[in-house]
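Single chain ahead, by itself, as structure tokens, in the form predicted alone.
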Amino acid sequence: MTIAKHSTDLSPAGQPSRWRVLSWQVAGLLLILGLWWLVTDVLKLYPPYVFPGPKAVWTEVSYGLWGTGPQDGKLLGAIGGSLRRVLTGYLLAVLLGGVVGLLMGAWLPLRATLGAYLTGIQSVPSIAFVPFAILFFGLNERAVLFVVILEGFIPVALAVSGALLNVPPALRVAGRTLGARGLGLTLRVLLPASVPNVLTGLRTAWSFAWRALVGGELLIAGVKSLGEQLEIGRNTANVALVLATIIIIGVIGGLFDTLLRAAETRVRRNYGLEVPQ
């Protein structure tokens, strides 16, 4: 009995349900809640301008998002801000590094100059970008951009590259037998093959370009974005503001990592590369 019981909560694949998880997921948000309840509201261990309470935070989340007062909303104009400017960046940069990991892919010495430099520079981090962008593009819109399309556009490049140089020989060996070459070879072959890799890589880009955008938002004034939301949270002593666009940036930032996994989820299992649950 005990055993039948425990093989429903299992998928085909001998992995747990989708609603299993959604299930520990859940219950994982409500502990940390109460656990944060406890300790803010409860036992009151920090004053409520050093570590609020859920309570506070979802006012300021209210205000920013739906409030109607002359100082509200500006939590969803921000979003709006950040998100044109992520997703701006991060097509540029889904465009640039596709066209640069198939030239890559195609062409050795490319890959063993640029690709080796390429891999170099994704160690860096994106902060350490900002100064320069702020210098040679100005106080603007422009260097946040810059840093997001060159932490976005590394990834996929290498990403690309990888995934054509991963591709089975047999698929190679067939494309040739078939007239295929070159150029020809690359399009109609290789790529083609090499979707859910590649999607891997765009799934990365996606975290790599916003967290490049909150850290180009945070030192460049004067515009609507989240970062700007923390810096007058940070001098205003306004923590709550802080935590809450926090949590605003994780929720957008998971949200769109989600769409992805699900769209590289579905690609592997048309491509036979998992089982559905």
Given for the second form:
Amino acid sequence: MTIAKHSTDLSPAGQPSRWRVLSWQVAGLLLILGLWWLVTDVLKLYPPYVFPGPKAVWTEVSYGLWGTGPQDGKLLGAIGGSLRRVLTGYLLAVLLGGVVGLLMGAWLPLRATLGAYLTGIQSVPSIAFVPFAILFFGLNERAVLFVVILEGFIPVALAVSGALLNVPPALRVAGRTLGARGLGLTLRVLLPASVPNVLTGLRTAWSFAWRALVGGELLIAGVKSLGEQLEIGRNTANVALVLATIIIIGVIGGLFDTLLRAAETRVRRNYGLEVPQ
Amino acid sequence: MTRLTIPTLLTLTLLTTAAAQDVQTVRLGFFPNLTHAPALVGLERGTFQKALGKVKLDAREFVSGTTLTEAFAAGQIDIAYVGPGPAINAAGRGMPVQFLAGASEAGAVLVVRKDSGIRSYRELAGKTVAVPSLGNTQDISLRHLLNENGLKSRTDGGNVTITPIAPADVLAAFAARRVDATLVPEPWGAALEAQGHRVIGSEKTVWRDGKYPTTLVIVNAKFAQANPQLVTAFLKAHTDTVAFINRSPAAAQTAVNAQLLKLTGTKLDPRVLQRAFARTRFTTSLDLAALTEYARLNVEAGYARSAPDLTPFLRR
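Having looked at the form predicted alone, could you now put up the form predicted together with its partner chain?
Starting with the chain above, the whole complex follows.
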């Protein structure tokens, strides 16, 4: 919550260009792939059923994503199922978190009770809720959605209520002076002022929801999902499929995080909290 | 993600290879199921330990072929009782595995919940069916059974939900109405039946008139190469145990129950055990034709892209 004036973001000198960062990232990736290939396919330090090489993993990725055989394309279906599930859960979590956060921000008793409990619940790994969710909803998608929503709404609620409370007093005073009161003050002054911090909460909520999703799907098979692909890979001694699925989970999680981070940066710049390099 | 995965796997493999190859003990893997009765009876009667002499038998119980295969791949298990599904997968992925002998045939039944209203295979449409684990022997059989009846799993675009539940937990899942049916190995089928649930697929109608392997004995090929006498001794103990089971089923059932009590803390009703026994055949022979067909079903179920030639994996 520090205002950017005091942070290092403003330092105009010494910021590497975007292309330089990107080229280092590509080089790093190639280095990792090279090392992986060296250890597995060239030196054969590990048997392929323990640690398959990049080629075997790539085969699984390609069959799973654009293979045309009767048993191919399963990873693509899994990605579709998982994305649909996480987006549904995430949207519901954002709605729920927004409402709960607003209420907590506006009303001390709720903040003092629920706010404190939510921090506690947030510290419980999402996978711990799965057995309860299965008992409550059965072995189905709703159990997965429950875990996703539960994990996703807490960071949103905490971010919204926190952001409302941390709006600079000057804005509050200014709003009052101009005649805004109660709900009007919240909606027209406090909420717009909170947007940058709320966005940070949304980004955290995304990564929580994504992790909760894969955890839930691992235990609730029977629906097309990345979790099920992990489970099948494990059960059929297909480590290449396990690694392929892990990579896909990481790539999707990272892509969404990058998108949300870009949105966050843009908003922070618009609010004058960050200066473009 | 690769950044995280590589060091983790490296550490894991280093740890497991360090623990491998200790000729002072023979590490045996098995499940507490009736289809693994030769393991249970052999342990209860001390037959294996006697045959191994001074070499200590370290018997480890597993709940599914998955964890057992993982332990096998990591070199933590030398000999194992396991279903053909995991055994074929291990062979297909190039693990050092040898098929030593058969252990049991048939012994898997399709049970439906008493209030599910299902009377035939076709009525499984739209229902949830439990199997011990995805990709295991019963799962592959179930997918074939569905296929033959014009049905498909939900993940293959059909409307039958296949969900993995450990056999011991299926009774609770039935009671909670979480699943409608299950393809399980014995004694869980008989145990469900004792609670009023109905068998709609007997061990004979599930596949090949009941002439299919349910449990095999596999051995780590490297271990077998390094310790041929131990493997021969174990194989003889296994053969003796199977002969004992077929000669004195009543005594074998008592032994199974005694071992189950030690492993799981619960005993089965003798009548349940007897019924489960009647549906399972114990044998040491390996039907290569049936296994090969099984490998083909594994491909049909989508768990492998090609069926491996199993001949090189048989122990001569």
